[in-house]
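In the block that follows, a single chain appears as structure tokens, in the form predicted on its own.
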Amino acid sequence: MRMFGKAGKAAAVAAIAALALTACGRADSGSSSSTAGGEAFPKDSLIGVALPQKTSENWVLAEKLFNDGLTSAGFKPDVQFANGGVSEQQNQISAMVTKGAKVIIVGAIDGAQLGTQLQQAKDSGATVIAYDRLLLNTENVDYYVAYDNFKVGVLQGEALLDGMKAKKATGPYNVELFAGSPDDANAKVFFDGAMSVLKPKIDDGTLKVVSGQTSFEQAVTQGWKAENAQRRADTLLTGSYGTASLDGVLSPNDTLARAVLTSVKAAGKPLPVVTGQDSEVESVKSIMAGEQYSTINKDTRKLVEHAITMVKDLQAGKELEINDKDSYKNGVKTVPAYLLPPQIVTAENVKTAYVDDPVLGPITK
């Protein structure tokens, strides 16, 4: 997510903040310090990790990585999934506070619904780190660690255009837009990043959204659920593409991309260019087979590794490495952040993008 030098992007960020979804970006590098000097807490302390539902492979992998990494570092991990929803995650965070967690890492289901629990965490003296998804409308979040999610959207928008142009040199191109779940603070950021690339092409006629559904609210997929995306794709194809061709689909992640492709196949139509994110195994295989066009490589190992590095530095009373201290506004405060760079993956680089990945490396050889 990128802080925008241009006035249009700056205005977009302000609007997002006003809606308490998120506002974010990259500004000048800086640093922010934790406790100055000496150990902040014992090395064998409890570290809480509150994760959302198991809606994608990267969350499942994060569970194992946090358990293994924190244990190896000498901490006592308490890693919980909230498959039962927001109320379960609220209860899990409260329990972590009661157990005496010194740091609580939160991958929120809904970043705006944890205010009471985060207040409990801060009152207990715990440090709160937002993981992957920004925590909204609260003073009680200390740091944010994530991939640059506005950049993710930019890469998806660029990939959609590149893929369609490779199939057909000139437009106009018929496209449809899908977005993530509206309760996920990242979903609007992905969409806005993509639209910073696509909207000028919609405005000049290069792209035509045949359904007319161009807003985030029209494009959302509740819960990031594949069945919801497939149902909407079925409706769009039936209502808007009787004889028209569908050239491309903006999909914010791999799960939804595969759902859209399933719908298109069922309709008996040629496969459009479809974007994705998360480098899920089935989508990487689909890219290699020439079906899904692209994904985004956001190596969960690196993200978890940096989150654990933050815990280690907090424990030791060291300064935390921060590369964005000015621009991640959660509606109440600016949260110091560390951003990792995402990577676009298509058939052109799929065999080199995952050479160090223990799961995807063997698949893509």
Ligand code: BGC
Contents of the next structure:
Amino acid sequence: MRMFGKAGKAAAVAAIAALALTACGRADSGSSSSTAGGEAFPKDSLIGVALPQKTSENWVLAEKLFNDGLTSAGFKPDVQFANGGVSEQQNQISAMVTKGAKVIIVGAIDGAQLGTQLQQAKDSGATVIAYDRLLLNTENVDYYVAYDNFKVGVLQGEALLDGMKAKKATGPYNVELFAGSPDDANAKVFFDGAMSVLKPKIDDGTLKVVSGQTSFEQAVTQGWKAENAQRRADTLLTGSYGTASLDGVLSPNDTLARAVLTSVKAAGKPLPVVTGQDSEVESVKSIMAGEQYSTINKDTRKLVEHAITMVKDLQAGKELEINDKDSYKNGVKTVPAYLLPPQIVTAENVKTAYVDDPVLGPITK
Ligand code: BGC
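Next, give the form predicted together with beta-D-glucopyranose, keeping in mind that what was shown is the form predicted on its own.
And the full complex, kicking off with our chain again.
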């Protein structure tokens, strides 16, 4: 979990900049027992990829990209979804260890519930890479690869303010806050990033959270499920918004953004400014239609590509490229990370943001 305040964040940014300048963002290659320049394990080794539930399109896309990318690099991929929940994911990781996987890439459902399986992975000599979501409270995670989650939240908070200002030049604005699933380590980081922008505006009265529900615990959406967000939005609208307008909603991703918009439409209210994340097809269309206000472009192809580069480097016995050594503290250790930069997308840049995207490019032309 990202556990730093503003000063820590600034220090982390400075550290990343320093690494970029000196081009020396390299770290020791985890647990692999390679000799310098020698292969750490055979090129046709099994690589396990444990993905969570299909809570958003990015995970579905990742499955195909991992299968194709690992195969074309010469590895044997074993890519699994755990739609049945945490125990299914635990069993899948144990099975990957038994089958002799050399690297296990994990997008956890619950980052704190895999301790036993990650210990098994470590004992077998496998390297563990946390993918997109951090693995918590364990020594047995070697690397983390993700988009900068805190920055995602900051961009969402800024977009919410910009969107409302564009509709009505001055506040106060009535807003509600939604967060992701509390078992996903990312959810709190997104929320903290957004609140680093929004909290000062709540404190100075520019923003009014009419329901009074400003804490992460009050804002969470179990399982990242649309129906849970929709139900909470229904309750908030009925309970707190009689004739008052709702100007904006912080939504942590596109699935939940569309659920909130559905709820507001059903209540017959004017649509508020609603943020999102993931560049899901329906949300990109909604942005173009002037409904959802923003999303975040976190190109899954680049994230998977970097995860596979890590696997290739491990196989070749090379040191891995790391650009953040300080930010991702998991409760037990600081996990060396490679972070990619997220991009905010609104109606303003929707036509240029996805020019290289095979699915979104044609839609946004
Ligand atoms: C991912 C988001 C996604 C969410 C729900 C998070 O961990 O980072 O991109 O919206 O999971 O699937």
